[in-house]
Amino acid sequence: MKLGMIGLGRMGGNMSRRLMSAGHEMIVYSATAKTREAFANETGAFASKSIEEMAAKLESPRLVWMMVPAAVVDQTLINLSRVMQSGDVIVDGGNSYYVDDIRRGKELKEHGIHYVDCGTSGGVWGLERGYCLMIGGEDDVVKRLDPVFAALAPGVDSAPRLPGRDKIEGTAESGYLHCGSNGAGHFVKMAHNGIEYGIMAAYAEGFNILRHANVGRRPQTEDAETTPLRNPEEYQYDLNLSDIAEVWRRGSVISSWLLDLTATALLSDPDLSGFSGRVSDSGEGRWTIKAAIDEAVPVPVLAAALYQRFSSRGEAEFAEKLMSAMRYEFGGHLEKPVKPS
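Kindly supply the structure of this chain on its own, in the form predicted alone.
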């Protein structure tokens, strides 16, 4: 199949490579000329100089896949709608808000253009491992695009088969799933990323406890501003976090791909000196919490994980200063100096 790809970043570039390796013909476009030309020289894909040229190179009914930031999806769709025709299909494979998908699907339908939202997970490893795809759109359109989804997905052999699963029809075992109408794909991806926030926070907090298990060996401060460590002898462990991550990868109930990546990071940089600890959030965690509120579903772990990311970026600094100020006002408590990291 011949298709267009808009966006050649960490995801779009490798997805195009994977599709080409499966025999699909790629017409690619990036707003940065250097990026698209370098990609074309490397892979042999045709690099369009404009969205108009991309559309002209494709065959009806045309398929264009977007891998662009959520903030520029609407403008990209406006540009595409001017050159696409009735019966053509646009796939948004980025991390858009599912509510926007519902609106976009209706707007494009007025022009006869089909819209598919596809939550995509796999990160920088997707070229080799494949991409988990969560799809929203019309039944017949999604079915028509099956060869593309199948080429991107990891395949049945990417995980052990569950007993009896072979008797159930569908594509979930292959790593891609038509979840429902417009918005359903990104709704499922939204919850996926909300869960990801929680799992990452749990690993981070657990390893931080292990890192401080030698607090009993450190000099103890004795003053009115410091809670005393009652039993220093209970915290005498100098633990090797890299080795702990490694042993947990084997037979542990908390083993996972995220733990594999954690072990890799700790092996190469045990103190994580290359990182500042500023953790971004691109929207999915917030949207997950909003959906939980609308559904009246309690999600304390996911909410706490989102707020921890805010704190990591200094968003709690004023609140922390205010607490310190209140302690000074009611009790004359002075701030202790910050210890060097």
Contents of the next structure:
4 protein chains.
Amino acid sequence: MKLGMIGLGRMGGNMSRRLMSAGHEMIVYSATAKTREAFANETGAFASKSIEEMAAKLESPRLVWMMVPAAVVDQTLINLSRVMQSGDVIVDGGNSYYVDDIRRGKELKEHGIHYVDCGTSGGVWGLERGYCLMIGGEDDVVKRLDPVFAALAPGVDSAPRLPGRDKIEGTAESGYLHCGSNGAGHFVKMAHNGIEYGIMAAYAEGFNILRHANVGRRPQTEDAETTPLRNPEEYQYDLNLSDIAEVWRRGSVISSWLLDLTATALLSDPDLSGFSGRVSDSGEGRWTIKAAIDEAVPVPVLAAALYQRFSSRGEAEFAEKLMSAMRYEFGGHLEKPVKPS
Amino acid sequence: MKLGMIGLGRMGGNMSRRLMSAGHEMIVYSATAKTREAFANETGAFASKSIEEMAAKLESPRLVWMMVPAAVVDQTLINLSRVMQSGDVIVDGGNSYYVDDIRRGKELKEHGIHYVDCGTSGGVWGLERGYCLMIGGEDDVVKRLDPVFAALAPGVDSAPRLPGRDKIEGTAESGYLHCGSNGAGHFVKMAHNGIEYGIMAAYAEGFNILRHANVGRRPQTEDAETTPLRNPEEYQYDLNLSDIAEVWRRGSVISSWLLDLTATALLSDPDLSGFSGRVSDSGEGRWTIKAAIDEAVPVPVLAAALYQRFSSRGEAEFAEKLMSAMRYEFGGHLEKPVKPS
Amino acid sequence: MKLGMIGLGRMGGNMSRRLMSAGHEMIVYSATAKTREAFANETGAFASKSIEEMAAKLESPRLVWMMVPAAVVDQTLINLSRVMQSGDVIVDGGNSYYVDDIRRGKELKEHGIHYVDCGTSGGVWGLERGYCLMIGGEDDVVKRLDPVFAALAPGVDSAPRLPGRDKIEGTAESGYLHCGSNGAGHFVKMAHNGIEYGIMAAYAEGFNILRHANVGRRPQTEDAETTPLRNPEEYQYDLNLSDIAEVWRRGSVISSWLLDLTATALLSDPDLSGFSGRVSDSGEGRWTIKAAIDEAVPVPVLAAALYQRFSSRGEAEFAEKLMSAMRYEFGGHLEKPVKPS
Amino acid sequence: MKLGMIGLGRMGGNMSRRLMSAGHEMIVYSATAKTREAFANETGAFASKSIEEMAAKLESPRLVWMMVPAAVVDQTLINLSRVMQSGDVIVDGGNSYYVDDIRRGKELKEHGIHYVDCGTSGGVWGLERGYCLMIGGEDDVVKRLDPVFAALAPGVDSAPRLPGRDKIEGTAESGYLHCGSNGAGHFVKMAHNGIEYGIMAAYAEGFNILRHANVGRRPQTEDAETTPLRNPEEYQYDLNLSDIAEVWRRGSVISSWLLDLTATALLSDPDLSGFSGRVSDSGEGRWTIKAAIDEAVPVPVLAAALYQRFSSRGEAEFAEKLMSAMRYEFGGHLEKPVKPS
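Could you drop in the structure for the form predicted in complex with another copy of the chain? We only have the form predicted alone so far.
Let's see the whole complex now, leading with the same chain.
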């Protein structure tokens, strides 16, 4: 198929490359002239100088895929809706809030334009591994785009088939799925990322326990503000975290792709000294908790994982000061000075 | 009664003063000569130069109350057991682990010495307000000490009587309670402190939300690593935390003594700039979680409160670095630099 | 002052009574004729048969206080706005979402009507204790209503004055506070309830630990699916929870009004056998977590407290089944049958 | 090598089969005559009638591997120590607490017997996939057993090699690892299971959110005890959980072995109606939290995952009743009746 791609960053660029490898014809656009020209030179894609030019280059019904930051999606849609026509299709493959998809789908429908929301997982590895796609939109529109989704997705061979699964129809085994009407794709992607936060935190906490398995060897502070370790002889292990991550990759219940990445990170830098530990969060984790609240679904693990990220960026500071202030008021407890590092 | 007090710190000193005000005769001891002499000069108590002298000054059956750091209780007991005799009583009023009480009670029983564990709440305010006492030990021994407990406790008038409570016998309304055999006193005190951590954290988190009610006024960062605030118009409040703490003290469901202390702290320093936010934990919070695990009782709130204290002291650092490292591995996400303060 | 009250339920009825005791003249309305007539007979208030009649009975500028369920506030406002005039004031004293207040304030302003949001804490005890009031609205309008707020609030004598507080101006010490513009009152009330959930959960978890302090006496199940208790001798206490709640009311760090209520409940029914344990949540707890997420403020304790309520109503069921299903898949673990009760 | 295996359950039986496939000679023992005879008939292993006979059949230095429930390890060791001799080796491959390993290692050392603790992951799949082994013990003893560990482990080909890993020596890539002195193996296995609980809970919570994505379609209850859903139009999705689990297996960031098992479970029973949701916990999860507390490492996610299991078995009941009781006391709130199912 012939399709347009708006956005040539880490995601949009690699997705265009993967689509071209599968024989699709790409008309690409990036707001930065240098980016789009470099991409055209490298790949042979046609670099449009404007959204208008992109629209002119495509054939009815047009298909344009957006891979832009969440903050500029609405403006891009306004620009697009001026040059698109009834019957055309716009896909938002970025990290939009599914609530926005519902609204956007309705607004574009008034212009006869079809909107498809597509949650995309795979990160920088997607070019090679393929992208896991979670799709929301109208049945016939999504069906029409099948060759595009199939080219982006990893394909059935990328994981062992489950026993009995071959009797089930559908595309899930190929790594892409039409989840429901508009918003369903990003809803599923949202929950996916919420789970991702939880799994990452589970590994992170576990490795932190392993790293501190030698606390019994450290000199014990003796003052009224410090609880002495009762059994230092039980915490005498200097564990090799890099080896442990590696050994868990084979045969253990907790083997996973995130563990592979953990092992990779610990292999090159066992102390992770290249990181300060300020962990960003990109929206989906927050929306997951909000959705769970609306549904009255308890999510203690997913929420705790989100709060760790907030805390890692210093957002608990005032709460912590208030706890110290209360301790001072009732017990005269002074804070201990910061440990010299 | 005539009794000995070992330890003249913030707690032991004030408790001795309160006991003397009630007419008890105190034989006191502190390892620091200056401390015990100053106390004797101020109060007229007899300052013993040694544990031996204290024992000699008391009459059989002797009563000695220990108010020393948890770390030195066992050594003090060894010293005491050399000079105490069958029928004598030792009270540990500090923050001991109830598991140690069970052992100590058994060991002292072999020498005919009675052991009483007494969890003591009240902090620096106890001299004036009285101390809440949670007691573990043998029935007749605890009964014999009733005048001492009654003098330390706040008394029935310190809180409004509950309807129907007057029909119930016992000392609970006076602010002291024989909870059970050895360990029961510190077990109840342990759970008390576990609850205290939870309540303190609840206030701290709530005030942190109030303090950030103006985030909609702050300039929004716009990059792929930051989730934009969707509704800045909903976060435009500059709230007066000191006034809010004060107003909640009257008529609200969450009025409490810890709220009184919070209001006091915010009154003198609304930004709590005198605190860094490194919150200590003194053992009972940890033991509470361990006991809950043994009992299979879920304590998500109490545990979360404990973990906040650990995190406030930087103990999550390696976990945070690992999450950043994973994000870098799968998405090429670089950490954002620390905000300039 | 002369004012109207819409809603004569547990809250609106008692608030009207308290206002009349202070000399205010009440024009009341309830959709149920029987309710408003009974109230008029008891108190001498004027019972309006309709909102129109209420409006006619009041004098310009009118003041109407709404004390109705959150779900009918908007419809009540539509009805009111038809009969109110420029310069009149409407107070919403119920549990509205502060985001709605912002919208309602703007909409009513277009009609020249002033809107005041007032978070009200005190429950069924407010008639006697007074109500803690958290107020949002325009400065001069809130000032004009001062006699009404002062009559509802508990007054300065209801709690001991903090040292130095007398030098601070304002109404906080009287138990009511103008927190900011529209929404600020309910924002502060929202955080108040969020904190309330946290404190309630802290007590509930702590008492659950105390209740299970005798697990060492129970016969231990011995099978591969059950972890044996290693130290049953440490869990041999049959604690009297009613006495413990009572003793903590005096002198302890965790004394509070919620503890008073806990003691009351345990006094009359130590096993709480009259309750099934399905805990409702009324909105503010959910909004608190959502606001914290928008502000990026970590609230592990407040969120855990909310999730406990969800779980208590069976909302974790599918998640629990999925964990059992995974255990079955990797280890062949069958679920243990439900304990016979 | 020739070695003994005590215990022929799900784990011990399959491990013996795997060892025999690799050419090792097995002398097996199970307390149940039928079990050991059936196993001997099937596999050709020698079934000992007693521990004594097993010892006699093995050659010095003997090697015996125990694969028995944690509760009977100590008794088995007492029996074994009577028939083993100086220089012999005992491996505990079960789910022992690492603290016991430290003690056992010391006790056996007094008899000249070497003790090795080996955490084993792999469950019922290990026969085919191989077992991930985490080993604690003396260097030379562990080295001597290398052929046994190598036969049990999955081998290097069972996962893709990480770039640069080939330059690192050691056995981690083969799926077994000598982690340190006695206890280190089970310490690492303990943290492994702690992480496992966290990951399982993350998936479980996420799928629970997906399952409730249609709450907007359900009739809304309207009463003072229920928060109305503000935006039912945002929760209209009937999602196919089985397909979603399948699609995430390919290309997504959260692909893992536990997700494969989740997909398998949802494939055969999308409603998981075969499970009641009472989730067992087998000790390691609890010990993980206790170790983290000793180390002062915050583990909110791992702890929340453990507490969910406790709650799933009704252990929060008294806490829930107490929250309902407080709500009744302050607000007159009655519990809502249980939903008819």
